[in-house]
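Just the one chain here, the form predicted alone, laid out as structure tokens.
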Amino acid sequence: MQWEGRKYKLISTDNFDSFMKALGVGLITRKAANAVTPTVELRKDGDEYNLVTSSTFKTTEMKFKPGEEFEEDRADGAKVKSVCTFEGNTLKQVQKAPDGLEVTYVREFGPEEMKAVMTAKDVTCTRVYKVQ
């Protein structure tokens, strides 16, 4: 896939904060989420691929296989079950809590920008991220 080991930068957040907010975070991580600019890089390894997100605060790799369920720390700490799935240029994500909740992510790479749209309850958050 052509975006395989591109760096995108965030440069636009929609309703990120109640999103936060809808899994649990807490004020003060959420300050700090809010203040910096992460860059997100999907790298491809054999059959694993691994997305990492890495910014001045706080740096998360997630590894995984399409259609396997793996177990990874949410950003309020939580252990969660998530399964990926890929659809041409579209990694979607479902992400399920302990406690029910559930946490969809849609990730989708074009050649200038990539655009995630993540659900939390009644939630939707939009962050859009620019090829460095």
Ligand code: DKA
Given for the second form:
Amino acid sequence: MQWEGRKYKLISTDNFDSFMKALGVGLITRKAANAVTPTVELRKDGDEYNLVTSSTFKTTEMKFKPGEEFEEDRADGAKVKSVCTFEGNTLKQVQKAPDGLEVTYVREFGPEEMKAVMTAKDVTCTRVYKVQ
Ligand code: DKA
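Rather than the form predicted alone that you just supplied, could I have the structure of the form predicted together with this ligand?
Next comes the full complex, and the chain you just saw is listed first.
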């Protein structure tokens, strides 16, 4: 992937609250998550990647090898399992929650922006981040 090591900061968000509701995230956590503007950085160390999402609400690290299932602590505290794959500069993530809910994240990295499209049930959320 061409754009690892760049830091992107959130500039627009659409439908994030409904997306979190679909995940079963409670009101107080949703309020905190809605109020912050996270930065996202994809780091690479050998054959392992680390997607670091930082904000005053929470910093999460998602360490993975493409195609291999791994356990993840979602930002709301849920213990989930994910598989990540790359298609060019697009990172696709399929995440399974303990209740069976499947969530997909498609993050398209570019020289200026990263666009994330997240889908749970029938809810789609789009978030755009600008390179810093
Ligand atoms: C982001 O990267 C948002 C990531 C969404 C994480 C799942 C929902 C967390 C609920 C607190 O900007």
